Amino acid sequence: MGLPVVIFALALTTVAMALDNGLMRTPPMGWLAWERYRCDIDCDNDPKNCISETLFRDMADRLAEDGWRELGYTYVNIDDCWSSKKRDGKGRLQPDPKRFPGGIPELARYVHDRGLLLGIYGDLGTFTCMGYPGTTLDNIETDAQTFADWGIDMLKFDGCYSNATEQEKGYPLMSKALNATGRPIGYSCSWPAYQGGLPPKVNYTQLGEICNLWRNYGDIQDSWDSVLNIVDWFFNHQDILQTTAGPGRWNDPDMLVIGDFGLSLDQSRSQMALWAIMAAPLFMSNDLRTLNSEARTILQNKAVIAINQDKMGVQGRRLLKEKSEIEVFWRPLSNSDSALVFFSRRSDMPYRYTTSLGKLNYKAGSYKVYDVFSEKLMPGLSDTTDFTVSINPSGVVMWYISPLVPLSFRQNYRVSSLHGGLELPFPL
């Protein structure tokens, strides 16, 4: 078989394994804090970025009010160092008074007020990795049901100070304690990134059916060698964490950190492009109240969200790696469409590559190659013409490619699957 056809093989076996809730169809986007702002906690001395309400009401009104909430970028995520030192007197984990006065429970109307949702942050141990109460296997029926009280969407469950044994166990049991609230809570399970993110310890077949997402590999930091890290550990594992992701079942390859401080132009544009090739969650970690314009226009191109919602859910992969360190990625889309990424990891001047689409594994035929970064439809090819690609260094070229077909066949689809119904800005 071409490796087109491989690739939608392995999509319908393993559609059927996904978390039953529902959720997180198309790749859940939207804000977490926790790479940009950590555990700052110092609210009298920098009361705009510790973690406190303040800052997710700001975040949230961004999202509601700069049109990203439009493009799908829907979660506020609370991360880690939001609780209290101590449960309640009911055995309750609660908010720190200081530093969230209103509670959970009325930052999730302010946020749902403004059409979005909240997640929040737990860990499966006796403490979470900044040192806060943590859930405990005698404790997850009452956690799943407070954070559910509370209006929580999304959990993201950790795995500090837990072991294997405890982890095998409490994964599963707070899947089915989250499902038996019956609030619909999204769940992202830290579990394979504890266990080397690779089978035999991590059976990724369970981890379809109790998690709607999960983090594989160690957290990104704001650098471009972090980013290449992630990357290299996910193509190249790619035959086996490809057949893993789905509707509803995503690998997490973790935050983007476009606009932060540690990425060039170039690199925000390749990792946006690397992660919607991996139909990876989009969830930035930055300061929206504050976001350039360059950073904005990449994380806001409808064409890239495009590609990271399409509604099959087939993860990408790479088809190359060039001596000339050009790599080659490919993701299927629906409608027989399908994004090609060109990628450098050259550091000295804009290279020029040269290849044609049959050598890429295109059926005969000619297309429509849209060039999502420059947002320019351009001329059209056949599989056997030859065309180049000037690649500037860490940077990407990303097509977003059609089969030229009679139009009556395409003229009711809409490419994307984006909440709202966004299409892409250009003519199928």
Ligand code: GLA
The other form holds:
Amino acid sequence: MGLPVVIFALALTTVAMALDNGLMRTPPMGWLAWERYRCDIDCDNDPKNCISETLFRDMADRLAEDGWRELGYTYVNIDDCWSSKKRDGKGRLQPDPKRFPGGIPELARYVHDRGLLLGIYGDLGTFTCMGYPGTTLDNIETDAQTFADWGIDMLKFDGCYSNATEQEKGYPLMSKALNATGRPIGYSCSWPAYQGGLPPKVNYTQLGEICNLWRNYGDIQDSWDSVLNIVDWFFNHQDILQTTAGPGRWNDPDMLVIGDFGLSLDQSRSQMALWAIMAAPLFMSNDLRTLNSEARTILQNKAVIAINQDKMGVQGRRLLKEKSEIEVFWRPLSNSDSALVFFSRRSDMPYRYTTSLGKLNYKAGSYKVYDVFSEKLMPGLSDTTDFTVSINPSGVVMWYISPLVPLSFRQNYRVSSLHGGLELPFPL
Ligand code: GLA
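Pass me the form predicted in complex with the named molecule as well; I've looked at the form predicted alone already.
To see the whole picture, the full complex is given below, headed by that same chain.
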């Protein structure tokens, strides 16, 4: 198959099989507590960082006031350790009364009043991973209804303390139960991560029908090693994973750790660029109250967000692994646009990598190139022209590429419906 045929076929397959709740037509974006705040419940000694309503209110304030919401970062998501160790008299989950004195409905109102959405965490099994009450099969409907009654907008459903048989029953059941509440609740399934992430144990066709996103693989940590390990797993299995993603159903390589402690500036750009290529959900797990301006600039880069949020929703691929330890990634976008990432795994000095668009499978023609991180529009480039990019160690160069022909000669998309409705920082 030629490239356009592949793209068309992928676009078609994505239409057919997504979970029918109409949500998350582009990868969800927002903030999730786990990686940065874990199970810190010591509010007496660490009031600013413990898992409490204060933390989620603070993050909602920041998302609403510091320009995040307008860029698409709309979810404020609670993870493990929010609940009381006991269900209430009616068998319902309840928040820890000391750390969430206002209750979840009040927190949901606070978040909604700021134009944001509230996510919560549950676990299919006898306990959550940190030992809080889990959702056994007989509790699924009660818990789905409780979340809906509280005004919850997204559920991350983990899989600690359940076996494969229970998961086979429980994940589809929760999907049904959420739909039955009548409240639109985005559904994130950790199921595949507990079954090795690969067929035949994992059925991605079914996942696309019951979940909006799913964790395929292990937990991210605040280190470059962890990011690399995740990147390698996802791109080593791209032939399996790429076709499973599409509007309403996304592979989730886990949170962004940009703005924390483990990544350099270049590594932070690399995580952002590769998550955009993967059409990954963008959940930051950092402290938005103290974020430095370099991290903010990366996370708020409009072009990389536009690439991530592209309406066609085709997950990108690694095209090349060079002996020089340069790797090239590509993602097709709406409107015949595309994104390229040149990534260096080297540890010596900026590497000058020479290639041409033709060598990277581009059709004959001229292209407009926008450099995403230097925020510069470059001179037009023909497919046959060799160019050289200088890539920092563990860094990336990312390009947003448009064919140099008028929009009307390309495809019949309305500009306003493109790029998640974001205005691009450069002319199309
Ligand atoms: C698992 C999940 C993490 C996080 C923790 C909470 O490890 O994969 O993302 O939710 O549980 O205990």
